[in-house]
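What follows is a single chain, given as C-alpha cells, in the form predicted alone.
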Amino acid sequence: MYKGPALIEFPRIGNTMQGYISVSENDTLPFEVNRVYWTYYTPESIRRGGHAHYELEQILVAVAGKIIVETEMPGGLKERFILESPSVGLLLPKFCWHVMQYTHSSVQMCIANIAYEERDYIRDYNEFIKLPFAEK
C-alpha cells in the first residue's frame, strides 16, 4: 500500500524576543532537493492544485498564512491538513492527489525531489482512481 501524507516538524531555533529560524538540510530530508518554488497572493475562492505525480515527491510549508490541504491516496483514504506554522511541513508522497486552499497573505514554499516535468502530472481525477493499490 502506499504511504500517505505526513507531517514533517523542523526545527525552531530563537524565542520570542528575538524570533526564529527553521532549518532543514538534505541530510534531514526523505528525499534530495532538486527543486524549490513557493505561491503567494492566492485569492482565498481559488483551490489550487487539483492533481497527483507519478514520481514527485514534496513537502509544502505555510511560511506565512494558513493553507488547508486535502488529500486522497489510491485506494481512497482522504485526509485534511491545516497548515499554519513555518516549522512544520506536510509530506505530500507520489500518486497523492492533492487540493489547497489558501488565506490570502499566504506564502506556500515547496521542496521537490524533481524539477518540473509536465509528463509527471496526473491531472484526470478518473485516472488517478485508476491507480492500482500495489507500491510502485
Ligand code: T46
Second form
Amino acid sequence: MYKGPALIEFPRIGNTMQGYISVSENDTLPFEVNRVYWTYYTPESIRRGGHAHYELEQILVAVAGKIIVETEMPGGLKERFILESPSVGLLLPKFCWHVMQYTHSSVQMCIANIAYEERDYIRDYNEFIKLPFAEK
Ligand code: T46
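Condition change, the form predicted alone to the form predicted together with dTDP-4-keto-6-deoxyglucose (T46):
To see the whole picture, the full complex is given below, headed by that same chain.
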C-alpha cells in the first residue's frame, strides 16, 4: 500500500497574550525542503489542485483561514481534511490525488521536497486511477 496523507502538529511557542511562533527544521520533517510556495486570494467557488505527483511530497499549512482538502490514494482510499490552524500541516505523499477549496482570506503555505517540474504532475484522473496499487 502507498503511505496515505497524515496530519502533522508543529510546535507552538508562545501564549495568547504575546502570540505564537510555529517552527520546523529539516530534522523534524519527513523530507529535505527544496521549495516553499504559497497561494492566496482564491475565490471560495474555486477548487484548486485536481492532480497527483510522481515525486513531490509536501506539507500544506493553512497559515490563515480554512482549507478543505480532499484526497485519494491509488487503490481508492478517499479522505477529507480541514486545515484551520497555523500549527497543523497536512503531509501529502507522492501519488496522492488532492483537491483544495479555500475561504477567501486563507493563505496556504506549501513546504515541498523538490523544485517545480510540470512533468511531475499527473493531471489526468484516468491516468491516476490506473496507477498500480503497490508500495512505492
Ligand atoms: C499542489 C497544490 C497544493 C509555478 O510556476 N511554480 C510553482 O512552484 C507552482 C506551485 C506553480 N507554478 C505555476 C504552474 C501553473 O502555471 O503556477 C500555475 C498554477 O499552478 P497549479 O494550477 O498547479 O496550482 P494549484 O493551486 O492547483 O496546485 C498547486 C501546486 O502546483 C501543486 O503542486 O500540489 O498547489
